[in-house]
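Coming up is one lone chain in structure tokens, specifically the form predicted on its own.
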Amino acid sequence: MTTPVDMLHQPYWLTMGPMIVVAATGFVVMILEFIFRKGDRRWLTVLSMLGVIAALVVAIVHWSAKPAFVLNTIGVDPFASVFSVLILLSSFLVLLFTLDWSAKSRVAAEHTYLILFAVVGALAMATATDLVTLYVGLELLSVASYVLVAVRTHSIHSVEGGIKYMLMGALGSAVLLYGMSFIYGISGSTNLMQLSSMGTQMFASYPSITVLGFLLMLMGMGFKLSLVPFHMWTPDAYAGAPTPITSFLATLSKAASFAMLLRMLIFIFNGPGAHLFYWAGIIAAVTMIVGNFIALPQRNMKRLLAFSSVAQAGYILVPFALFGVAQAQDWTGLFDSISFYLFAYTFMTVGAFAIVYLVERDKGSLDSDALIGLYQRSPWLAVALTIFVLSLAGMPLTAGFLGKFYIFVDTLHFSTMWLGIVLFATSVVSFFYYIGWLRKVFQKEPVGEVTALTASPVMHTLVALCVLGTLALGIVPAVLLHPLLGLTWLY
């Protein structure tokens, strides 16, 4: 048992460093948020990203560091160290992304620590080991993010957005919360390491009850991350919620419920339940075949980005389905395809989203027919969307590919070519709807005089960011790879 002489000496910054960090920034710019009610306040996201980066050199300090835990909720290891840097590096780009959109919009200035907030619940995700600590963390996340969505209360498509989210996103809580009270229920424990060393029992004792709690997480899961059939708030949320923050639920949010699920499955279900894995392949060939075909028709550039974003969410859950037959010592593989492809989806997401909004400031409309002469207008925006797309639908050359590529070899690796025939089938289905937009990124404006579409420094420095990181793992995958390789993920 722990005393409280030991919880002294626990290793709280080495465990917790990053959320300190973030967490006392938020709090910060809140109690400066309430005393500066008026004029510019766009130096709170300043800061909120200087707090961000201070807590992304933490990470990265302890990108290596000896696995650690505190109060046995709590650790760090590769794999909490890899997606914290991931999460925070998100952060950064989307709270770069709100400087310029606050600048220009009618916005509550609540939104700023809100986002850090929710930053402080997706690292518990990525970094917590104990059933409860994961909910919280969920559940910190969810809440700012539902409020994030509706935060233009004068618009009816951002609250309805907001309210679905909300309903769906509590239904989905409660089917994880219900799961997880399954496992506890015949194990008495929440604890994760714990539940390792029980899984065993727990399959011979209770094998009913522990295959439903499976899928019970799984489908609580689903919500998070739409899968199908549970996306159905995705295109609302994703059209209603202002376009950085459509970008934030996108990328971040989508990366911690990805390591909140594997955590999860790797230490309870994995073993004795390892045949359960089949029907994460099941549910992400779904995702794959209806997250595309339903995208085809759109032409709302938010909501064909929402689809897009579920089929995406099909693609990173192909790895997952692969623990169930692989051996331990492949398992570095699949954490370096997922991790991998979790990078190249932010930045070709987060620039996508980011033209898109620059799109829809200059011509007043989300259709996609306002990218028809967007090469006339901006040929170096035109040039970076191209990028993007071909990014998303998987063309040589960019991080796109190379994370698809990855995956696909480890479904050949681990003998499940049905899962790598899905995921190349639907990526060329993909091309399609990407396409249609580069086609008329490159048509030339029907009538009338070209104006050039502007944009400030602080959305060019976005998409150059984002450019470079879809460029630079697409042609030089070393500089994340190098340092993958030879992490011992789990402990």
Contents of the next structure:
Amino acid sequence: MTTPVDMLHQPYWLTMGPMIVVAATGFVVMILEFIFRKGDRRWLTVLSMLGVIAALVVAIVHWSAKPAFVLNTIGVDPFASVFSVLILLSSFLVLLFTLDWSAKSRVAAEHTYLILFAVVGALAMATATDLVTLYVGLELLSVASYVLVAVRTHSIHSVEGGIKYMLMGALGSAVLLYGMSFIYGISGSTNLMQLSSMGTQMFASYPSITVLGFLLMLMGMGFKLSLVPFHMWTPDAYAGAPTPITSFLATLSKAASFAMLLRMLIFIFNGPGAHLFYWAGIIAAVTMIVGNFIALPQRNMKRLLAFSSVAQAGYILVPFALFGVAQAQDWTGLFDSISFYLFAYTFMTVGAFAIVYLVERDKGSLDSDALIGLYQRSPWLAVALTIFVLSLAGMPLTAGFLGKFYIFVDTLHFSTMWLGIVLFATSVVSFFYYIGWLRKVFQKEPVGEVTALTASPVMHTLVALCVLGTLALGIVPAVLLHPLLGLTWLY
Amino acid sequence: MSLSFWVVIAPLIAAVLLLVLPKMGGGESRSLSIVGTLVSLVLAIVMWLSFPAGQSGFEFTGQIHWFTLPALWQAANVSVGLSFGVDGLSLPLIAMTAFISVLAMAGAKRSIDRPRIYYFWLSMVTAGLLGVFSALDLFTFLVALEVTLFASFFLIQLFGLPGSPRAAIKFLIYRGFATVAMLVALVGIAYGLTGAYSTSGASSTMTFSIPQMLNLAHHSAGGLFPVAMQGALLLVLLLGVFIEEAFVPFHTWLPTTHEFADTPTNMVVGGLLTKTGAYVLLRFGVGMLPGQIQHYGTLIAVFGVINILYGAFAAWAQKDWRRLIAFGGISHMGLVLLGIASFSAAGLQGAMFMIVSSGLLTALLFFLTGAIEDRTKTVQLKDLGGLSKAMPMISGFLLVAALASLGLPLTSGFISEIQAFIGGFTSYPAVSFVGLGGLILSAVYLLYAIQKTTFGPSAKLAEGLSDATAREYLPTILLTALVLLIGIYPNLIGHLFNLSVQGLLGIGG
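Please give the corresponding structure for the form predicted together with the partner chain, as opposed to the form predicted on its own shown earlier.
Whole complex next, starting from this chain.
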């Protein structure tokens, strides 16, 4: 007979702790939301944030826990812990963001627990070691996201973006599942542990089906990660969704999808299938080039950030492509650079969206001309936007530079320098559009009269947190790099 | 903490103070930025005076552990430090940077809108430049290089003449690519050097420390890491240097930038920022890939001469003083390429002299033409004329600067040209002979411009204009004095880099 206290020491708690906390918070918030239908319900969001913080504490405690797993499907290893922390951190920032938004615009309060359930799905994607569980996590995240994008039911753009996102997302899921079914068909297993020892055998017996499985799974996740050429939905969904939800799609959803892609493909296709990762390198190069070039003519700020996030996904895919070239003992560096860049990316992207949101609300326009004279309207926000944009462009003393530098050094290490060169050359292209914003921000002659841009304390806190994260990772990267030192990432 | 550390930090502290201190007016901002850079200048002079004779290594070094990049190289961690130090190659450039920056700040106009931001970026670009010249860690170096990039971008963008935003974007894109090429080449060299060592059986540790990299290059004698890779890396490095230095055919950003930037920015960009590429070529190219520099010597020499001649011809064709100075600078820096290509003591010394001389003279010329523009509101040659009557002092100094630029004996220009050509003739006589044409052409375009500006019938706009003010005398006299001092007593800076040059030649030479 086990008591609830014993439960806390169970492997269940060790492996699923954050997930349990977030799911429980989600149910509580959902029930409370039914009970208190009237009045200001922002305290529900605050409650959700507290739940996320509690889950974050649990995840950090397990940061370098010994690998353990339950039911053969959910496990904890440093990989799971690092990505759980990343997911919970970005969900905290996103919830903080929605706190201001739900106060300012009349939206259904369902979004709070929808986000929490999406986070549960995301955590499952980071921790599961079984294809079925991973897929369920992905669907939980996706279905919640479809609703979140379309949550402004009175806005045609929101609904359009939601529909597009759902159609493309469903297509991606189907392709992914199709790929998984091939792998299951030739191996008879969905468990990643078993699959990882069957790689050689699968390749020997059914080489072409294994390759097909790899490509379909990469394509399916390519939809979720908006890699070129599966990125078409990105600008519409990003522009249509309410901005806090856009930041959710761009950071949390992407980080979880990267975690899942990494775990899935590395476990199944290590060893003889390693050369397949080269395809990811080609997709990375195409994504970086196309993403940066189509961002050039964009005037809509959210669409520009959408394309910029396409390009950023390309950067993160670069170390991913190197898994094929690297020996297993060298993987640590690649995990380090991917997770560092994702942390950096989370801070700078949420920050940039926060300021776009404030500017849009102030001027009622998403055209980048709305940025004109931002420096006169709010010097602090102008400086913050400058930091985010310089970081996205990869300027030093910001998180973005170190992230790119780290990835670049990886490409050198594994003699895939051409990818590193593409990475930096396309970042120079990105200077054009990022600096185009800065020109407007610091433009001397504002059009019309200058009115001060005011923001709520919540938004100031959010922007300050993101500035802090972006600068801290750029100036004292040790705060993240040193905890990463010496982690043995996988089982 | 070492002296070299404070040299870089002092302007940075000034910059931070400029941002955080409340209620800073124009005068206070200016004083604060001057004080910050003046500290660097004083420290540079202290290092200069106490620089141990007969030393070719790095002195006044200081290192602070910054962070560790996990599992960077064969599952080993690589430590990244904030590391500074000086040797005979960098000390003259550091001193020159602090000197010209102080004068640029001191000579800036009183009426600048948003002075805080202006002096902030000016201090930042100074700190960045000092960091570039004194960095002893590759990461520190790259960070400093990028700081110079966006600091000067903002100076051009925010404080230039009307139309400057376009020039600023051009500047950013060109130099952005240069930085990328250099980053690729330098990190590649770091990997190559360590990789080279490991194949020889010795245990290798990946390092970004520049002295250690130089050491490795010294020991492997350039023969241990694959020659094809060395060659490829040198070509990438050259691409970066060529854009950075505005060498033909990547030069178009420089005249545009100078045309639209204001005077202090021009002094910093023309006098200092365009010397970073040459420094990179000396430090990393000659220092770490000496064999490849010799291998591609002819190519570099030919490009040097193309630049000498193209720059001079283009300068002759200009109608605007600023563009003329820009092309004149390109022509002069072509001589640096020739000197480096020669791979001889005289050539490398000539290159160093030319970097310093061109820096000082470009700054002086921009300052004087800026002073003229303040009064006449134009720098178009056709509109100017007869200024020597209204402003004899400015015209006189302009003549001295022009004469020094064309290499009159007893000026810094002379010693630079003669040394670089001696070096060039020993290695590539035919190419150098063609390059001599540049000497004649520089006399033509400079004297032509002087004649249009200061002599001849007095133009209407010259009437009733005042001569130099006290604010303008200081930079003018100090810069001119230094130009003459180096010309008369070259050993003033020569003794610093002679040994370093010998050290560079000792490797694989």
